[in-house]
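The chain below stands alone, shown as structure tokens; this is the form predicted on its own.
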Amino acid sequence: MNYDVIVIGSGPGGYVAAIRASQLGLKTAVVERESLGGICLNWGCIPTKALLKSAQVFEYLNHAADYGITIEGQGVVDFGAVIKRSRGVADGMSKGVQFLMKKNKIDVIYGFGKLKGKGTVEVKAADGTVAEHQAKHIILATGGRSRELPNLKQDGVKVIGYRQAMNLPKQPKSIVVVGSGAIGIEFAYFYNSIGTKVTVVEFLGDIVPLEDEEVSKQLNRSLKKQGINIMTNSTVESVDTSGELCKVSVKTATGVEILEAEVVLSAIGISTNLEGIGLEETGVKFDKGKVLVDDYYRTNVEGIYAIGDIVKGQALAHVASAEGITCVEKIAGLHVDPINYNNIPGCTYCSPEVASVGYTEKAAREAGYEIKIGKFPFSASGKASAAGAKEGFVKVIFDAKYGEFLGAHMIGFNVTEMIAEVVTARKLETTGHDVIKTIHPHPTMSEAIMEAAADAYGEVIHL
């Protein structure tokens, strides 16, 4: 069949691009080799949040006495039921995407999609049959997978990636998590919360190394307090899986240490899915695992586009969705501005949560800004005290000369919901004084943003 747009991949970049294309009157199809929704809905963002919610509920039970509630007996984690709930949430969301495809009259073609010359997509179905489909515009949204290192090969049983980590047949008594980005930290928090002995190994000097240094240090303290063993400035040299337990050789500043664990989780990032999709045959340029595109996701080959994890920029679901919408609106001839990648929020859903956007303090200074910094601890927040969540703070950074909102960094209860206020404020070019004069409801966690801004200008009330 002939289409205006064919999208290869139905993750949060692909299916969103397809829906927007259909809304704009373009005849659209999606090619998907596995399940609608891609990794995010089926094996990433959504099911991990379901696991984390189970861990948080278990923590509430264990600390019920702090809220004046007595529970007879002790809560017990049914690991199989926790996993089953997570899978059920993911399945429900995937069915939701199926509904959206039907609602928007988008054809779903199941199979492995490959570029086959200009304007043609070859799809090989699971039964081996091959069909070709034509389109004026082809969008590559093939996403990524768990990255492997030569000395950390995944066998799916003892050395695993994120996909196996959320679907293990039984709860491990011990786990070593290699890498402390969002994926590694979230799984470390989850498994530790339900009683697994957890060690995190990080190559760099701080965990969540992309975050502001003060946030990284606070999270380190919080997770250690929860019982997680954290090893920074450390490298996994090898993993011996021949015995009942994995023997993990870790090089530290003081020498080599051998850790034993039932499972090793490799959480060192992602590799892009570029193999076998026809880039070489069609002459689409790529470099270091990323397809080269312009500000509107056009490749060097007319009619072929790329979005999401396979292009430069943050490998985040909401980034892929925004790229898909921008790409399709440009195809449709709408006026659209390029995405500002310095205004992309990042979130880590452990407890306490971490959320940030814009410049870190270090990056702002390196960029040459003279800055004003404000901080407000949740220990001074009435809502946080009432919620029993006084850990953490909000840190804001402004340009001292013009008041530009350069960045915000938060750690604490529910901050992943709060960060959108700052993203919107920065999009609207809101200044520090504008934030201070914006009346926030009391008592809320979000008041901390206003208070932190006031602190930057020496006007804070509640400190």
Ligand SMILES: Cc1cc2nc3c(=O)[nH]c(=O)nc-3n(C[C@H](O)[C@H](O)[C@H](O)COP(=O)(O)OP(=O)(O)OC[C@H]3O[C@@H](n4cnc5c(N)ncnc54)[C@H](O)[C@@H]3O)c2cc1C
The other form holds:
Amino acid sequence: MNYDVIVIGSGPGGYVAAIRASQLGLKTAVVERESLGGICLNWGCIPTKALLKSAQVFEYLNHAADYGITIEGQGVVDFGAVIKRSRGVADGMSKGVQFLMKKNKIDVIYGFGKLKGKGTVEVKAADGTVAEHQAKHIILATGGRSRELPNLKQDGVKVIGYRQAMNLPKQPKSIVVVGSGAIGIEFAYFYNSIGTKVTVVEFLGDIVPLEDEEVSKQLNRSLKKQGINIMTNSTVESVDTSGELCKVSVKTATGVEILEAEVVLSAIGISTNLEGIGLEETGVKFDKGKVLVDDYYRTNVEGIYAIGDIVKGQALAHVASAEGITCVEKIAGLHVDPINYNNIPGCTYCSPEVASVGYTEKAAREAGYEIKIGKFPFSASGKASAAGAKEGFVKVIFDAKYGEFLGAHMIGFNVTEMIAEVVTARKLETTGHDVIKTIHPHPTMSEAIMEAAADAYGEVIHL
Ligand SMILES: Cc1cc2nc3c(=O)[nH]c(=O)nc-3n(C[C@H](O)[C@H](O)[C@H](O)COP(=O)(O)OP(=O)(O)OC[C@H]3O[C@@H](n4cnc5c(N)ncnc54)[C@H](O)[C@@H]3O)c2cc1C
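Since we've got the form predicted on its own here, give me the form predicted together with the ligand too.
Then the entire complex follows, led off by the chain already shown.
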């Protein structure tokens, strides 16, 4: 079969690229070795959010009295049912992609895809049969897997990665989470909420180290208050799994501590799936686990492209999708602007949630900007008071000279739903005063963005 486009990998990079290609009239196929939807739908974004929803419901039950509701007896977590719900949500989403493939007349070829010379993809199916398919354009979107460190080898039972962490046969009594990026923190929050004893070990000085310092510190305080033990400036040196409990040797600023836990979750990032896909044979250049591409995701070999987690840039689902669309639109000959990687929102879905976009205060200063900063705490927000969600704040950063919206950093209830406003504002080159003059509905959490902007210019009303 001859195609215009074959995409290898059906994650949010691959399946979205395929749909856009089909919309643009290109005959398209997707090759997938596992389940449609990739990590995002099956083992990442979606199932974790389903778990976090269960944790949130449990928290609401435990705090029902704060809202004037009396519950007879105590809520109990049925861990198996929580996991089953999460897997069901993931399966449903994967089936949704199956439907979208059919609707867009995209062929799905199941098996392991490999580049085989110019314009050819070899696919080895699960039963061992091998077939070759031709395409003018081949897009690699093979994604990643949990990264392993030599001193933190995963056995899948006691030392686990994110796949096992969202599908354990029983709730562990204790867990050590190594790494405090979004994935580590989401699991730490989930397990702590449902009653597991959680310790987070972070090599750097702050948790969620990519976030603005003030947000990291606030989250650290909040999670500690919830009962999570957080160790920053600490490194896991080794894990002894020979006993019933794992013994985790952690080097801290003051010496070595031994932690005991049923399970150790390694959440130190991802490795990319570049092995065996024919990069070396076809001469596609890659470096430090990332395929090298230009602004339109073209590799050094004509007709071969790469998108998503396997290229440089934030390893996020919405980034992978945007790259897929940009790549395919360029292939189809449309005029398309390169992606602005400084306007990508990042979210962590613990409670309180964290969301941000653009420059942190530190990065803005380092980039040489003279800045104006505004901050609005949710404790001063009417909606937050009504919702019982007064924790957290919105912090905004503007260029003092031209009013450019440089960044926003939020921590609090539902802020992951609020950040898109700032992404749009920045995309439209909105200034601080434009934000102040944009009338927000009352009462909403989003008013805090307008108030924070007003604070930056000495015009805040409710502080
Ligand atoms: C626990 C967890 C939570 C996350 N939460 C979020 C979140 O909330 N928001 C967010 O934006 N991002 C989140 N991410 C990151 C997000 O999942 C990834 O950035 C995203 O899935 C990357 O998309 P992709 O298309 O590049 O690759 P993937 O989603 O990894 O998909 C790659 C696909 O390619 C297939 N494949 C690989 N090699 C081959 C081959 N040779 N032949 C055929 N098929 C192949 C794989 O089976 C897979 O289906 C999370 C990740 C994890 C692990």
